[in-house]
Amino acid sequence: MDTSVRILKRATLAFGEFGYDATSLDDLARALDIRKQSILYHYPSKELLLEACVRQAIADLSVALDEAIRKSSYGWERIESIVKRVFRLANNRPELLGLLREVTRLGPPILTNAVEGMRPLLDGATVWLIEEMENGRVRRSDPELLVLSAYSTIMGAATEVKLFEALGEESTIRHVAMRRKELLRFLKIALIP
């Protein structure tokens, strides 16, 4: 594997799983067994490796939502497609979904370029919204303000594995999929006339 890329990888594993601010290069170059100048070499700061692996999270994420996409039609059945291409997205790449969800702690300037990359997910939503409303398949509502609540209600349920835990919640498959079909019935309640 590329040095790059295995630099990317490690470095989204690490900041999805321990936060930016608790991730050093020097961590970095001990755990992927090469010296901190290689990382440089790839990435000139520790800014721009972030910058990167935000920007392979949302290409990532990007591609899982256009194969659930793909994969179903209109109304209920796309919105729950994606919501559990989500949750198998965070169970087999946790370290994914928790990056972008420390992008959004992190605040400007990187998380403004992430929406910049997002910007043709949401917008394709939300276009999609309209039409559903139009047609009558969802309720109508303030579609760029629904597309944000899904995104931030779809993630926070995914990857909140720390405070269910916290919660008493196992951590199991099961308690993973009650969660999933819970919130596919908020939803279907909540979207659905």
Second form
Number of protein chains: 2
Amino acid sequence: MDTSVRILKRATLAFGEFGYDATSLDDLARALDIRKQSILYHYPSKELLLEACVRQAIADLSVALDEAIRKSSYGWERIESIVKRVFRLANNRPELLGLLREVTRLGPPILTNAVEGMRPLLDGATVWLIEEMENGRVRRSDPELLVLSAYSTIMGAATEVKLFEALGEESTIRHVAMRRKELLRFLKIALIP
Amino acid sequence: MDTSVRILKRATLAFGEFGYDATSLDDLARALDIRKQSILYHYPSKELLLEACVRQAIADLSVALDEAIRKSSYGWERIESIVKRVFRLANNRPELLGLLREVTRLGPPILTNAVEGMRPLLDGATVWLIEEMENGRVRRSDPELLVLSAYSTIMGAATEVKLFEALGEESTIRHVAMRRKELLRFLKIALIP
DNA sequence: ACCATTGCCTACCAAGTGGTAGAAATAGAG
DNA sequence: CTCTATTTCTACCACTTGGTAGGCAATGGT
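Target state, the form predicted together with the DNA; input state, the form predicted alone:
Once more the chain from above appears, this time first in line as the rest of the complex follows.
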């Protein structure tokens, strides 16, 4: 595999799981069995590496969501499809959502970039919600607020696996499925008229 | 004020806002206008300082929640009271919730400690919920799951201010109030039969 | 007056940080 | 084969990190 891609994947893993500050280029190089300077050849600085990771993560997320959107039609069906897709993503590639959370934690300037990258996604969701509300398929409320609430709710539900484990809740597939089901029930009651 | 208390407060602020790794003892000492070794006199290591901060944060949180609980009675009234209290806390002392989120990010071993400290709180909430469900004041569902979902939802809504700011949403008091209202509406629909 | 304890300090250190300079290897094109 | 560009490497650096060793002043009990 291309070295720069290997670096990107590993960095996304590390940044998403342990955080940006806690991940040193030396660590990364060791894990990849290359020299640190090879990393700095492909990505001139640690911050630029992070940027690249975030860009890729958002791209991957967009692809996944587009898939979920195309596979479904309207109203509740589509919401359900999206939530399920996000949970699947959280299961298969937890580092992606972890990285996004990390970015909101780090704040500007990297967050500003990331937000620009996500805006089409969020705007699309907002526009769609407005339409659905007008057609009476979704309960009326402030659509932007709703998108952001949904974002942080799904994010929380999908990424706080560590917390569940620490609480002694086993985090088997079945448990994740239960939490997903519970969240869906919640969302359905709250969103659908 | 007692030096050790000053250190604790400042460390909680810094850990909660910028994260554990991003906060150096030198930074802290500079901000407090004391020498780093004075910090290490009161708290023998950075990790023990973090532990102390977390302990105190949980204690403060417990006090705030107890207050909210005592002030309210049952059913929806109490849930509303708690949510409002948490939002007030997120407004007055955002570093508290920030620190707790940071702890879940850091994972074990510190998370294990923190979870032990929070267990009475969570268990209390679970027991109360079971009672409310049996009395028909709260919609039936898995109570433990519900507590954790509520935790991550409220946490997300209360702490993701940075994200909202980056999105260009002004984060005025009015906007926070709106988000609180929205969350309450959401919870009411989802929880109350 | 004495001494032990407390609290804060100066001086220092080994390890690790992100990053620079530039050599050596590799590979494709003519 | 040779030239050139790409890629990976060794060697190094200035700086920051958490933490140790030990001194020095204040305090208060005996």
